[in-house]
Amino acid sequence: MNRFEWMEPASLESAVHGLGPRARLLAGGVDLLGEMKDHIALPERVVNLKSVSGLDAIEIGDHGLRLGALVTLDRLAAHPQIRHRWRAIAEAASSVGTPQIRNQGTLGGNLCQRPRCWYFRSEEHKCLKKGGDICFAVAGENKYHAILGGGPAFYAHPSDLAPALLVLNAQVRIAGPGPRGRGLRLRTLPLAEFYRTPAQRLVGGETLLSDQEIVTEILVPEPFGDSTYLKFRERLSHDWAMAACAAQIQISAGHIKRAQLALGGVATIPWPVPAAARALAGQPLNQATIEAAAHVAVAGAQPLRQNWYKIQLTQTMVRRAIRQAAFPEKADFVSA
């Protein structure tokens, strides 16, 4: 690990102006510490965002939910109103890592974490994401890699919270330097516009954030229906998703009035599937409708040599998520 300057800003403005090309933010520190140990990140300055007050708030009002970027995953998983009204968020947070990681990891950190691809994390491989000229996963070990949104790199995005927030129509609020480098500039955009595929942004992060911008909070409107998040992983105790699905479903008189679906663990970004949602809307809630949506959800998938199984696995997760969101009274709260 390299030597670096430690900064504890007293305000969000100070934090923003402490950032730059050779600086990194510290929130929970779970992912950043791993990057620094693996020599993926070599910051000259680490800006501790936890010294800025007000970024760990949970506020529930008439217009929905406001979540500070520093809210821990454990708090999201345990919050009674979130579990009841925005169930997918609590289920996604509960599925992350171990109790120790959930106590330390933050919402903002989970949304902005870097790929878990073993070639990207290896000091011995200068892959495309690190400025090299080859994605080693294409001809290498690619069992856990993306089947959607790939090319020229094929890592799978690791966030659990992002698919859940996508189906709940969340927005992300971002702070950056103001005009001429003075003050703050705040902007808000749909979370669906926040991520970038490798074809859109290869080297660097997987979001549209500049090196002087910070995610400050997530805004989630009132849900239109019941939601859920389901995740398949090899190890139940602590693992990333091999395939995951978040769903929000509104049922009326036995028909699906409205739906939102998003996938995790199978694409280079958290992957909304609006075509699958359209296949559900206005249709009777029956096996044929669910099968049609599961088929549409993986349309366009381009699996690699070792991850063809993700097509069928993803379809299974879509089927289960639709049923669980449609009949929440029959499903136990999903925990890690």
Given for the second form:
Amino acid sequence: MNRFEWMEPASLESAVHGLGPRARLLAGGVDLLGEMKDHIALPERVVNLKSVSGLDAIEIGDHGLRLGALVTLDRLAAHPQIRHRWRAIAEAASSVGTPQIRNQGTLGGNLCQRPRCWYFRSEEHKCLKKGGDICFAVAGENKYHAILGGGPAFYAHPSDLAPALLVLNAQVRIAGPGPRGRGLRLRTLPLAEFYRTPAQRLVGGETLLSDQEIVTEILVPEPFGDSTYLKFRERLSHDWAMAACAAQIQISAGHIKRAQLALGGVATIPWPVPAAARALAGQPLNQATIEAAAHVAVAGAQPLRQNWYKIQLTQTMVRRAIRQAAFPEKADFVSA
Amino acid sequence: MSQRKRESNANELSRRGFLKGAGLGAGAVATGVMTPAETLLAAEKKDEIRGPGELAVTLRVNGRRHRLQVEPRVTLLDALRDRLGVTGPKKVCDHGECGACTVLLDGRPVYACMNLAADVAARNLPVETVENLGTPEHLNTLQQEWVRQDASQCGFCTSGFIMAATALLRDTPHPSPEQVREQLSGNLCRCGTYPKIFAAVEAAARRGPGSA
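Can I get the form predicted together with the partner chain as well, since the one above is the form predicted alone?
Next comes the full complex, and the chain you just saw is listed first.
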């Protein structure tokens, strides 16, 4: 790792003003230290968000769930009420990395982690994402890359929590500098507006965050139905999604009243699929309805040479996630 | 008592003892009580910007406080091994992928290579390593079962596995086979001794509380 200045801010405002183009924010630190050890992040200053108090709370109130950005993934996975009412969050959190990573990794860090594309993570490859002029994945090894939202770069977004939070209509609270760069400004926006495709933003991050902004909190309303997060990975632990699907579904008298679906591991951003949700809404819960949703979920997919399999895999995950959310008590039905 | 002290007490020049003694930097043991001035400082928190040169930190390792000077970029793993002579946590991948450096931070297993020493010190979190468990002469129950079940081949992953399993058995004295596998899923054994590792943890659990 390169040498850097170490800042322990006493307040959120200090943290915001300690950040800048050559600084990086440290939350859990698993992703940042990985970037620094790979020499793709060379910050001159690291700002330790953990020295700001009050960002690690889990609160459940009348308006739903409030999660501090520093809540660790193991707490999300184990929380009884989250497991019961916002199950997709607990399932997504428990699917991340390893016990060691979940004990350290934070919600905010999971949402803001950088792509795992091996060209992006390689010091020797000056790729588009690092200010170069080529996406090596186009002609290179692209088995794990995106089939949706690609161009001009084709990495897959690695977050497990984001698809789960998207189907739960989560909002993200962001702190940044106030007017004329002074003070503190807080803003709240839907998580669905938080991410940026490579066509929208190539260098610096996969979100709309400026280099002085910090995710402080995630707000999740009361769910309208049962939710789930299903993830397919090559190894049963310590792996990112090859394809994942989050679903929230409300069933009434054999019909799907309302649904939300989002994909992970197959697009350059956590990928909401409103067309698939529309294909479900108002329809009887049967095989034809599920097939229709799976069909439109991958509409517009543009696979690369080695990742055509992701179309079929994604459709399978969509089918299973719908069944899992519709019949949470019937696990056998899901795997069938 | 630290392993280093035990080795010097034994009055024999083992290879490990020699390497550790020869390579050690300063790692003075400080007192465990905050002075009134320190308490006052902790109460009135101010922004702190230090580095990139060395800064003074205090690490709580295996029940003792150690004052040392580290650059902000020094990982907990390097501080433990190279500065404090606590070499139970192994440096293998140094990328949070293999688990050989697993330590307990505030009782929870984490990768020491993916934590900064300055961060751990700032949060005043206790660090526990395999040095805090049994001694070579008096292995604890889990370590005895590791030997009995022949769960180590090259042994390089062992201390990381032991720490991950220790946290499991303290939280869940009677884990299911699935819980054992899940809790150890962040540790790799390149010799492939997994069946014997799982057997050792399950055997230790059967022997009951106090096994870790």
